[in-house]
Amino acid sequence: MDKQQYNISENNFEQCIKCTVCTVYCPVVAVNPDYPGPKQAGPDGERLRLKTPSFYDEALKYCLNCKRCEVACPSNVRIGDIIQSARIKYGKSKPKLRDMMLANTDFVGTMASPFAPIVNFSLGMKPVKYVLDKVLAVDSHRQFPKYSSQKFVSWFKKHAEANQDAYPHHVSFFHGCYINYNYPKLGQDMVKLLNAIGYGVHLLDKEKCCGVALISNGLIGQAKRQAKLNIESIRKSVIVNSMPVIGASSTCIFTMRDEYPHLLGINNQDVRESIELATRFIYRLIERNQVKLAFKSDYKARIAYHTPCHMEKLGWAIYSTSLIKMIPGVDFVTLDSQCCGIAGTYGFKKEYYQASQEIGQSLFDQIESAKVDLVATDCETCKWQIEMSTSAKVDNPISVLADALDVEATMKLNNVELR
């Protein structure tokens, strides 16, 4: 039966009661006339696309799917999901080559990283910007993030593998493409801290990038192979093994929970809700009096927390922010955190580069106000915006807790000994 034919949409639009307060909240709507705002893009143009694909309107494109509409929406309405669904059915627009290549993640880093060194330098000089900037439309003021030589996975089944199994309790970690590729130290200090609290580290049996940069560049076949890979081999550690699956990424998880079935019409329901950001399972285990934290006394640092759009979405920054505070050498200080505005590979194409900045700006404006030593957040993509965008130097929780934890004191509060 064609749902087109007879007007049924798989999305909820008809609970929109057309208050707009998601256009309130819509950070592009703000800074950018082209863009129709989520009410018009969303539950409205569904509608009218229902009755004739003619009607959907290019300028979707410029939407962040940042999921802010869809916190503020009082009735619940996908919004942001019904937009991205319209984009995937009905948009007209190829991939280009800069779309592919940024999109591709584990392709590029697995070609970037044995030639580290001489690729960070390549990226930054300015003949080779103005030359991504003429021929495939990056920005030339983007900054690029530094590719790691040695990747995170090469690093542990040198230094960690061996050690896993001697722990009491075990987890699975998604590490990602930015852990992989880009900075490994955040998977080491993974690794550490849940060594600390007597948990296991084990690699998936096999792991592709999430795939939420090919969503939003429209490589949908891709990002579908990449997902059933993923959540296979997720369903192994989760059914077979009973070992949860952690990441340090709060986009990384949000779109292996909720976009691979919304957009990508992945079943993941019986594995779903063993895929959490570390700072969550962390925080419950400490919540269930499971285990303690210890951390160092001279350890001492001015820190704010950013809220990544899709951690708002997720309603988990309560589990990161509450962590950090509980670092007694921390001064916190809480930001009124928007979208930064780089999206994932959208801050880096030179049509939404300038609105990527402005988007941010007010973000940016509070981080100098506040001067801080460390600006803490989920996302990588917002340590990349925020530290091109600002004096601040931007690092994940996980990262903060490792720094400032006393490991020996942590295994002696929690009784780990090794088998």
Given for the second form:
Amino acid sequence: MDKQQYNISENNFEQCIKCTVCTVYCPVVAVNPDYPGPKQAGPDGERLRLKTPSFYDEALKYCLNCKRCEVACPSNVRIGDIIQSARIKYGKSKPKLRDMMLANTDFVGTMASPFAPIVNFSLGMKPVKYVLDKVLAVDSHRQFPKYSSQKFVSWFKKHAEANQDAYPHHVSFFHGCYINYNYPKLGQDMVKLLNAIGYGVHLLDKEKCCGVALISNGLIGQAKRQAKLNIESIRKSVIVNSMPVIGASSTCIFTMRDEYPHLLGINNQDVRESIELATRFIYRLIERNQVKLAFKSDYKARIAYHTPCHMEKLGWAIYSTSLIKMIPGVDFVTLDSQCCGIAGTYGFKKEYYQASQEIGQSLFDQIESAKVDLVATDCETCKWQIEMSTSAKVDNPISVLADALDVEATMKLNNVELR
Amino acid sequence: MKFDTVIIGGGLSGLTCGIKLAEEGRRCAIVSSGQSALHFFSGSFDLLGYNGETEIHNPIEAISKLDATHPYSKLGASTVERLAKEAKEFFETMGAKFVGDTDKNHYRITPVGVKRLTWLTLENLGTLGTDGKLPWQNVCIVNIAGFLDFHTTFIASEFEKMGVHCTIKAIMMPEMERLRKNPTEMRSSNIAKVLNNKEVLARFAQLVNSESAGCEAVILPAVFGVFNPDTTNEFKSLLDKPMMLLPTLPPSVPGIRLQIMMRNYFQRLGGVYLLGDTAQDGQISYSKVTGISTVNQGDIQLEANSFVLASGSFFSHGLIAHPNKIEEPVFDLDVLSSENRADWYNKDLFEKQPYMEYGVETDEQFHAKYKGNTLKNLYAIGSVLCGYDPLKESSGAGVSILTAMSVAEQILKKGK
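Alternative state: the form predicted in complex with its partner chain, after the form predicted on its own:
Below is the entire complex, every chain and molecule, led by the chain shown above.
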């Protein structure tokens, strides 16, 4: 009997045949020679670390956690998970004050929102940027996303929540930090779009930041607490109230589906399939002839789609692009799928700023030469990076659809009647 | 999701088939579980080079001597000849130029300097003339210091046998030295990324020129232009003497470039390429495939009028070897193999290995077989097929490309 078949680890690392294909597609290797690359940092290093943890290499911090190594791997090795798990298990460097500030999106967002105009103004001021750069090592080239003076949740409770029960179908909406603190319009677009096809939108009982920034900045205890709370709320929505959970950010959704079980050890098997991006949710309804969309006849735009790394890993870009292509007035441009370089909070850190821009450069060039009206993408940090680095305006596919949507005609097509 | 054709496998065979269909306006999706074996590409496509130890100089003439179960016998010599002639042009439209002729094999040079008969070789890669010789008497073999996947002394000893005098040089540059910090990661693709920088490339060319002074030509590893097809010719123009590139041990820079070129071309034609997704649970009813599921798409099935299995051999998990069974994992198709594990292999590693000929069984038109019946709308192409030994015959790329082209023709003939 062959013992090998009963001896496969969860992250599949012994399936690595050292082909180096992962390293070919690693965006960091191309710009940072201090990073040993995914093969060495992942399965190769894991063999050594299992022998003795002293083999842990601090250079693993350079990993963006983009998972492009996993997408490329012909042997299904969870290379990115191996690297992130090793950082969690063996990493010695403690998160700095800056890392905690960048990672605690809920806390910082809650503090900033009431003072949004002042915070936005100050964050744009040269002396403040100077202090952020010199004291906290947040690169001065970075512009912070603006804080909104009214949080999405406040808007929702005031203007939308009351009539959501009147719709014939229902979903829960995981809005995430960006929509809540920085860009409520995207949340409003989501409500507009879902309402138009007959779906009432509901907030989860309790929602915390998905925790992606906490994981990447080494705040694992807090990430686990938030993950548990989110999964409990999601369970209540999916199992008790029969409402699937949708979101607009590829990273939030990816984190809750895959990083929770793989990196934080939180079992989500009973609800994982009910957590997805709104574009996939809507696409499925259209394909099954349960929903139709009607668009404005005068909507015209040349739109390019950028595939965020975690969207590439989910394999769901097809849903967002298919929906955008359904808009009659859209002239669609395909961009090569590649990392934009920001990787969440990574590109905000002074020490990574240059690498971050070098990684994204060929994407920026491609966008500039495509001469588009708009770049659509499912990730908020990709949006910041592309807007900071090119002249293009960037929006989420949900906003693109909401802008192009003929609401009245869509409601009529779907026979949406409020109870 | 509905398509005209869904192809499982995004390597040489799957992409060739997908491109041929998309060129005619068919809506195609390719599901590719990770990157393909093109990342191990030698730089040459073989058609049929050997019968045992005997060299085959005209592959078309040799087809009649193959077993009836061989994919080329199923295609027939005239179809092989017609499609093979078409293939060269097919790759040229995508921007990949090859040298070589269908009815006359030529010698390529392997990473260890040995000559092997082949069909088509990428331009700038090492080949020998019809006389089996290099066109020079005195060459300089240049490596990058610390690069272990290019074996200059092996190459030199083979070249010396052909009467060519060789000088071996290793070039050091600060940019390359930085790569040596992780010696196991000083690989062809990483070097190619450094040489993507025009300024570094120009300095490297200068060093190659001065190190090879007095030689007729330079021999270098194929480490140019990993993501940019123009880099090789740009480098060539900076040299003061002829250059010949030799393939390195994997990963293969020319192979990566070809993979990207083919994928981009397919996508520009409107093709959908799902990378990092694994096909599973093929649905079969009344001798037809109705749909497949994939790991990433979950409950949203991929549906199509026709399906093509181009999932590769053991390396790509197109075939999986269990202790006592060889399985095709997506549809559980009929696989030609022995039930006795001891028959699978020959203990002498260098002898012909029976498992190399194992694979999915098909009829003459490459319709796959399932529980003894042929499936009307599922074709199998490329290295998942049974009945040939790509290693011993030097026939792997030919079977991949030609079965793909033939199946694409059949699907197009059927109409939408």
